[in-house]
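First, one chain by itself in structure tokens, the form predicted alone.
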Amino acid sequence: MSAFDFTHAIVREPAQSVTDGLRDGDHAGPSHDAVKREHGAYVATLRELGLEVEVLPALEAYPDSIFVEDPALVFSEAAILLRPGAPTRAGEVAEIAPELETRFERVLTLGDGFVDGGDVLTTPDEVLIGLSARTDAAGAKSLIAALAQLGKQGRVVKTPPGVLHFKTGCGLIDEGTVAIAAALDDAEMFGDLKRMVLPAGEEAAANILRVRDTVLIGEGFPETREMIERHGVTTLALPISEIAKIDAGLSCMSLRWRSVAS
């Protein structure tokens, strides 16, 4: 069974309040039409490829509410609430919990630090922590604990300066292969993995999302698409740009899980 065989998602429909959203720089926000959009051409593709997709309501208290991966972090048998780094993003996770609750047997929390999802990558045989602006020390130790109750491996990993989250520079393409952005060519970062770094020009791609035998990638990189495609793992390229001026991609607009009776 691979480690991308979900069968069920959640996601959040973007509130009005999205304009708003967090972003690095003075540069405009999108407009709330077009990331509906986006939104709705991802959630459209998640349940083309077989998930059963919930979408959650709005919350307009919430600007940046859209990105459920960063107040939670689901596997099949248990969930865990994190601890959003930027402080305008912690209600979210009391918001987040009671959904968790209701198709989880375990939802674990945090006791100390913050962790934002976005910062979080879980392969194989570990999870990945990478240090950020939104994700310290004391909250990759307290994830660390979550962790080895579910008899998972945690480590941590430094992000690199100038690079939002860990999961901004890197994703996987399958269960032995991360695609990376120059920044992150660290061979101790990323262990056993094989490491495909990305063309110049196209570091935004490493957001890329893996989900059953399809990776999905943002419109507008066909380099990194083709190299993808040469690994000989199917490619489909959804529209993200108006995600992207609030400095977000694919991976962070949903969580995502196999059901354990599956």
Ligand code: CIR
Contents of the next structure:
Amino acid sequence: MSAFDFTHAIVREPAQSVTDGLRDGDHAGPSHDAVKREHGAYVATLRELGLEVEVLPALEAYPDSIFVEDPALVFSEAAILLRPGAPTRAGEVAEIAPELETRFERVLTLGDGFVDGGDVLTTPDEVLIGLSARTDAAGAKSLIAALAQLGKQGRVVKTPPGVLHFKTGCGLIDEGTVAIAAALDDAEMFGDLKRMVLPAGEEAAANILRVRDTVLIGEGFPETREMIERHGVTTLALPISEIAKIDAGLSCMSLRWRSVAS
Ligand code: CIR
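Given the form predicted alone above, what does the protein look like in the form predicted in complex with the named molecule?
The next block holds the full complex; its first chain is the one shown before.
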């Protein structure tokens, strides 16, 4: 069994207000219909890969609530409610809390500070927490304490300036290999993981998502796909051009876990 053998996922239907999602810059937002199409393809793919996917209802008050990865962190045995660093996203935690309470025996909460789930990379050995404009030192410290209660080890790293989330710039290809944008190429940061630097010009491909035997990747990154396939892992490209307009990628649209019963 591998760290990617998830059995369950939750996602959230995009709200009409997704068109107002947060973004770096003043470019136009996505269209709701197009986001819905990308989201639909994503959900269908998770199901085809064998996951039981539950779709939570849209939350009009929270344009970015489709990105369920940010207000919580989940493992087989427990969930941790986080605290997103963007004020407009703070209320998403109270919305997802009851959903997690019905699905997990233990739901821990963050003490002080802010952490976005997009800044958290769970590797087979540890949980990396990238300090960013959304995740602060107090939040990282609180998260390390919560992880310790679950017998897991957290470690603080840095999300490079100008990169929204740590996982905007990296993603696991397999249990021992991480794909990274050049800006994150730092041996100490990734410990024992082998680093595969993305081809120049394809940095936006970094937010890959390994699910079971397949690495999901955004469409339009042929060299990265080839690099991953050459490494021996099957890839599947999904459309992400609309969610990319609000700085999102593949990992942000779901919370995934392997149920303890399986
Ligand atoms: C935000 O700025 O919060 C959203 N527009 C994008 C969140 C993407 N989430 C992620 O990478 N985990």
